[in-house]
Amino acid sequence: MILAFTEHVDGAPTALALEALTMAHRLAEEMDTPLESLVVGPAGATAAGILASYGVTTLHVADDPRLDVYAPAAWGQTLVELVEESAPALVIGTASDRGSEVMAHAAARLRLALAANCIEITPGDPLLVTRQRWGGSLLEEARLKGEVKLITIAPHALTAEPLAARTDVTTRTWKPVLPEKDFRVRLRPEVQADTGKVSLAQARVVVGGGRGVGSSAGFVSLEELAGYLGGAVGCSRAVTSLGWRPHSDQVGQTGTRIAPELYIACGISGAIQHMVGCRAAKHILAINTDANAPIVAQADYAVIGDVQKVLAAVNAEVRKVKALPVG
């Protein structure tokens, strides 16, 4: 059996969780074994409807009121208890911040190896994996041994693909035995700011700005273009270090990893840490004064010129096409 640790928000699996489930189902078919899923918290029971489209046959719901709040050790122990009870051949999670933390806790307590940030998996014993190292600048081929093999899937390593035929999902609810000490570290309730803007992680178009934008005021033209295209504005680490934009806008290894249809990189040099965050973009358009900037070599299209002059012309053309008023 393959067990997928499925992250969710109020019962809706996250986009990265669906990617991991897609990989898990492929492996389950190749290994001719069932695919089961673990969700933490009673709200996760409503995920059954979506999981039926990803080949899941059994949904394990960890039902404990204390698990409604994220507690890394408690969530990790919940996974440990299920693994010890069901003895899956393989456990797959997401390489998100939360998924990586929970899987690491479980690996430590089970005394098992964890292969993180995998992009390819070949069944066998040992299991063959290809995983991203050093922020995605290096691909490592490794053999994973152990009675139970633990793996996290790198963000955007593949596209989530629901199945044409839905499975009948059996939901099993149980209360794991969790000591109070596992709740010493907990996430305080989160309050999401209602900005009315498109989420950077979910946007189909992202307009990113780097030091070459010139100043915080220079992002006005990027905001304008993103608004016309129904997209979001991102930035490089240099910009957040200068205080021009908040860290929540940062694209990169230490920021948000994006996978838009189009990434418009304005005045961004293209350091490897930044490229890790945008490498999953379907198309990249670079606007830069330096024709030799690393991002120009990585881009599908490039415009060599001053960012503000180029964007002024682009925004004017978009307004003309859309018959929009100036300003």
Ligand SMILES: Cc1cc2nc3c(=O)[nH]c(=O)nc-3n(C[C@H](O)[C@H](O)[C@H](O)COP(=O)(O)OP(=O)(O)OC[C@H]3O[C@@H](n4cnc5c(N)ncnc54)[C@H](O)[C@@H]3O)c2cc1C
Contents of the next structure:
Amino acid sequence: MILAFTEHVDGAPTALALEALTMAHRLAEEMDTPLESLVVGPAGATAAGILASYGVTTLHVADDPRLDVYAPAAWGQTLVELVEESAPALVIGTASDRGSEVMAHAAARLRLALAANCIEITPGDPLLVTRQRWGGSLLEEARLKGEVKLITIAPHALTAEPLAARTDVTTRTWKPVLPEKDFRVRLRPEVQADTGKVSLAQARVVVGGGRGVGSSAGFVSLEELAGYLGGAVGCSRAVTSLGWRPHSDQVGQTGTRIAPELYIACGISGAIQHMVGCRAAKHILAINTDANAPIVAQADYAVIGDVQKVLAAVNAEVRKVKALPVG
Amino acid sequence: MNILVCIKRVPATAGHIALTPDAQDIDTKYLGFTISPHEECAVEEAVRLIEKHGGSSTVLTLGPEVAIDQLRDAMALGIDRAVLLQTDGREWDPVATADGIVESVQADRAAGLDYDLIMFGNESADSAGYQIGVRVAEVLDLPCVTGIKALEVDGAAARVRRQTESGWERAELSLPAVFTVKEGLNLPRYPSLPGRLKAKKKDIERRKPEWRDGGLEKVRLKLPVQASHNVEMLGKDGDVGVELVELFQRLQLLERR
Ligand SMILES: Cc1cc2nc3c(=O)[nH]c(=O)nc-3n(C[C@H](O)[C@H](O)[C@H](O)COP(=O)(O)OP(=O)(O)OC[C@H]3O[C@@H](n4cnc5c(N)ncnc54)[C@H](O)[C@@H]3O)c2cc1C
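Starting from the form predicted on its own, produce the coordinates for the form predicted together with the ligand.
Okay, now the whole complex, with that chain kicking things off.
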């Protein structure tokens, strides 16, 4: 049996959970074994409707009033209990913040190896996996051993695909045995005040600035262009380290992953750690004085020139088109 | 309070990655090394906490002898003490690494040094297993929060905040605890010259943990296949402002007049 740890919001599996289920179902077919799913919290029971289209035969619903608020160790223990009683060959989760954390707790308690951020899995013992390093700019082929193999699937490693035929899902609700100490950490959501600003992760256009912008004041022209295009301003790590912009603006491996229609990279060299943050952009426009900067070869459009001069010309032209006052 | 920060030495890759001929490692002939960015913030946070509350800070890494460079970098920022868990340079998997760290923490405890706080990066920049901190916390039976971006300590109480896919979350818990942190927790300082000089003279404690097979074995590294594509150069002859505005309009990001 393959067990999928399925994250959900009020019974709706997350997009990443459906990707992991798609991968899990393919493996279940290859290994000729059933696919079961674990959801935490009673609301998860309504997931059965969707999971029927992903080949799940049994849905395990963990129910305990204390599971209302997310508690990583308690969720991990819930998974441990199910693994111990149902002995799956594989447990598949998502490499989301929660998925990574819950799987790590379970792996630690089961004293089993966990392969994180996998994009390919080949059945066998040991199991062969391909996993992401360096935020996906490098891949590792690895052997995964152990009585039960624990895996998280990297975001967007594959497309979620519902099956044509629906399965009959048997739902089983149970109350795991959870010691009080597994609730030492309970994470409550914070209500964010709406700032009215376009968020970096959701923006249709991102105007990003690097060391080549020259100073924190140099970002005024980027702000202006982002304003005209209804976009957000981003930056490289060089810029955050210099204190020119807050870390919340940073695009990259240790910053935010963006997926805009257009990413305008101004005075950014295109280090791999920066590029993993913007590889989901539909189009990249690079503005750089150096025609040999790595970003130029990876861009769809490039202007070789000084950031401030180019942006001054662009902003002036946009003002004309929008019939805004000059300067 | 006593704080332990666990860091990793990683190559400072930039524009592209080249592999060694046996595909076991990144070719680092022309590269420098650095502390993983998340852990740099853990180091900074430890230094600030000790400045504020008093106590001692220790930095630890599991790696080859050359990793003392990163331990010294951390001491240059103000960490008091350093421990190297010496390996032969081969990569240790998460289970083996966590076990090595746990044993070192227990050895410190036996010698009378008990940690109130153990900090890690959320994931290392290179192998990114997303689990060492949690494994260490589990074996030591300590509460653990991963990926924190804000921390307040008040006596034995800690308040943490973190940013996840579904927004900001917060938790309150009591110390001792394990936190894994993300870049953005703070803005790490640059080491001062006196700090660097002092760090050079400090002792580094060496311990030799025993390698064990943790069940995850690297076979080889490979570079992802990249689709080749063309770059359209703009603003070469004409007015760059006009050409870019046309581009924005073509991509339907700006209305035409
Ligand atoms: C583990 C790790 C994680 C990292 N994570 C991230 C991350 O999340 N995000 C990130 O961005 N980086 C990250 N980095 C850092 C990354 O390796 C680079 O150092 C960083 O992205 C460089 O920033 P930059 O392009 O602004 O600066 P530089 O590399 O210095 O490039 C500046 C560019 O500006 C151009 N330029 C200079 N003057 C002008 C001008 N007047 N007009 C136009 N162009 C000009 C130059 O030609 C050059 O291409 C990470 C590094 C490591 C080791």
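Fair warning: this is a prediction, and the values are worked out from it, not measured in the lab. Numbering follows the first chain given and starts at 1. Here the rigid core means the biggest group of C-alpha atoms that line up within 1.5 Å when the two forms are laid on top of each other.
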Does the distance between the two CA positions of E317 reach 2 Å or more between the two forms, the core being superposed? yes
For I272, is the CA shift between the two forms at least 2 Å following rigid-core superposition? yes
Checking E224 here: with the core superposed, does its CA move 2 Å or more between the two forms? yes
Cα displacement of V205 between the two forms, core-superposed (Å): 8.4
